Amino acid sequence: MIYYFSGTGNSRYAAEKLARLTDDTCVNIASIYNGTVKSVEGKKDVTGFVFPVYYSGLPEMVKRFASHPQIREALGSYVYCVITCGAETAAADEMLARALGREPDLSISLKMPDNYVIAYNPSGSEEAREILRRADSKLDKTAQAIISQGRYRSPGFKKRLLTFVMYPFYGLFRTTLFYRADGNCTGCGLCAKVCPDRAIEIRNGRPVWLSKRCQHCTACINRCPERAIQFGRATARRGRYYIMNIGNGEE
C-alpha cells in the first residue's frame, strides 16, 4: 500500500507511478482524513509513505496519519518514503521514522516542480517539464529498488539541524489569517473541494476559511482557475503551479 499526500499533484504523480511500477495501490491520506475512502486493498508487506517536505519537515496530516495506532499495525515488513521537493527534504524521513515507530528501509529525495507561491515564484512550465523529465526516471529506478527491496538512508547531522532550525516557522505560519479572494472570484467552490482540511466554505459565492490553521499544501491558490486566490499581498505578481496545467500551456 502507498499512501500519499498531495497539495498541488507532485506527490500524487510520484505515488501513482510507483503504484504503476510496482503493481501496488496508493490511496489519499487526506481522503482517508476525511472519509470518503472506506478501505483499500494493497500490497501488505509492503508499505509506503509519499508525501511533499514542508519547512525541512512533515506535512501536519501526515505526522497525525503516521502515528495513528492503526497505521503503525497495519505496516508492512518493509518500509519506504519517497520525499517530493524543491530542494532539500532535511530530516522529514527522521520525522516519519518517529511518528511510525520505526525506520523507513528506504528514504528517497525526489526534486519536483516548485509550488509554494506564498513565498517564491513557482515553476513555470518549461521547468517543469524538465524537471518532471528527471522526476520520471528517478522514480523508475525507485520502483525497482522498492521491488529489490533496496535499503538506503542518508546521513543525517545537516539534516536535523536544518529541520531544527526550519520545522518550527511551520506551525508559525501555516495560519489562514491572510488568505482572501480578490474581485476574480467567481464562486465556482474548487477551492473549498480540493482543500484537504476542509477548512474552506463557499458563503455568499465566495470562499471562507473556517480554521485558524492550514496544511499549507497550496492547493486552494495554485488550482484556482481564476487565480483569485491570494494569500496577502505578493500572490497577486506571482504565477500558479499545478502539475495537470504542465503541456498546456498555463503557468
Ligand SMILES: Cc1cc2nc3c(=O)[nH]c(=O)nc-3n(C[C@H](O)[C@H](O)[C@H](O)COP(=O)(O)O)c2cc1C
Contents of the next structure:
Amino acid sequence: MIYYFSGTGNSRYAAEKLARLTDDTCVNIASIYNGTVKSVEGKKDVTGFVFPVYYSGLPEMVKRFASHPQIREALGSYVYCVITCGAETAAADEMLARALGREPDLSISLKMPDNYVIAYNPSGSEEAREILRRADSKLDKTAQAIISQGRYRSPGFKKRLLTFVMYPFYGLFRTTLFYRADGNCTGCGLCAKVCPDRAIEIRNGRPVWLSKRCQHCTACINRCPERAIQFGRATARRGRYYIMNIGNGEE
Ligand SMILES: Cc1cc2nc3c(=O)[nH]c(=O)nc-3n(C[C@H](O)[C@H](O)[C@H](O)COP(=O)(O)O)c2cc1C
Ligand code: SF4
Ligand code: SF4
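Write the structure block of the form predicted together with the named molecule for the protein whose form predicted alone appears above.
Whole complex next, starting from this chain.
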C-alpha cells in the first residue's frame, strides 16, 4: 500500500507512477481523513509513504497519520518513503521514522518543481517539464529498488541541523490569516475543491478560510485559474505552479 499526501500534484504524480510500476495501490491520506475513501486494499507486506517536504520536515497531516496506532500496526515488513522537494529533503525521513516508530528501509529524495509561491517564484513551465523528465527516470530506478527491497538512507548531521532550524517556521506559517481572494475571483469554487484540509468554504461566491491553521500546501493559491488568491503582498507578482497546468497528471 502506498499512502500519499500532495498539495500541488507532485507527490500524487510520484505515488501514482510508483503504484503502476510496483503493481501496488496508492491512496490519498487526505481522502482517508475526509471520509471519501473508506477502505483501502493494497500490498500488505510493503508500505510506502510519498509526500512533499515542508520546511525540511513533514506536512502536519503526514505526521499525524504516520503516528496513528492503526497505521503503525498495519506497516508491512518493508517500508519506504519518497519525499518530494524543490531542493533538499534534509532529515524529513528521520521525522517520519519517529512518527512510525521504525526506520524506513528505503528513503528517496525526489527533486520536483518548486511550488512555494509564498516565499519565491515557483518553477516555470519549461523548467518544471525538465525537472519532471529527470524525476521520471529517478522514479523508474526507485521502483526497481522497491521491487528488489533495496535499502538506502541518507541523513547526516548537516541535514539534521537544517530540519532542527527550519521546521519550527512551518508552525508559524501555517496560519490562514494572510490568505485572501482579490477582485479577480469568479467564485468558481476550485480552491475549496482542491484543499486537502477542507479549510475553505465558498460563501456568497467568495472563498472563506474556515480554520485558523491549514496544511499550508499552497494548492488553493497555485490552482486558482484567475490567480486571485494572495498570501500577503508578494504573491501578486509571482507565477503559479500546479502539475496539471503544465500538462501532467489528472484532476
Ligand atoms: C509549505 C512548504 C514548504 C516547503 N519547504 C520546502 C523545503 O524545506 N525544502 C524543499 O526543497 N522544498 C520545499 N517545498 C517545496 C515542495 O516540497 C515541493 O515543491 C513538493 O514537490 C511539492 O509537492 P506537492 O506538489 O505534492 O504538494 C516546500 C513547499 C511548501 C508548500
Ligand atoms: S479558485 Fe480562485 S476564482 Fe475560483 S473561487 Fe477560488 S479564489 Fe475564486
Ligand atoms: S487552505 Fe490552501 S494552503 Fe491551506 S490546506 Fe487548503 S489548499 Fe492548502
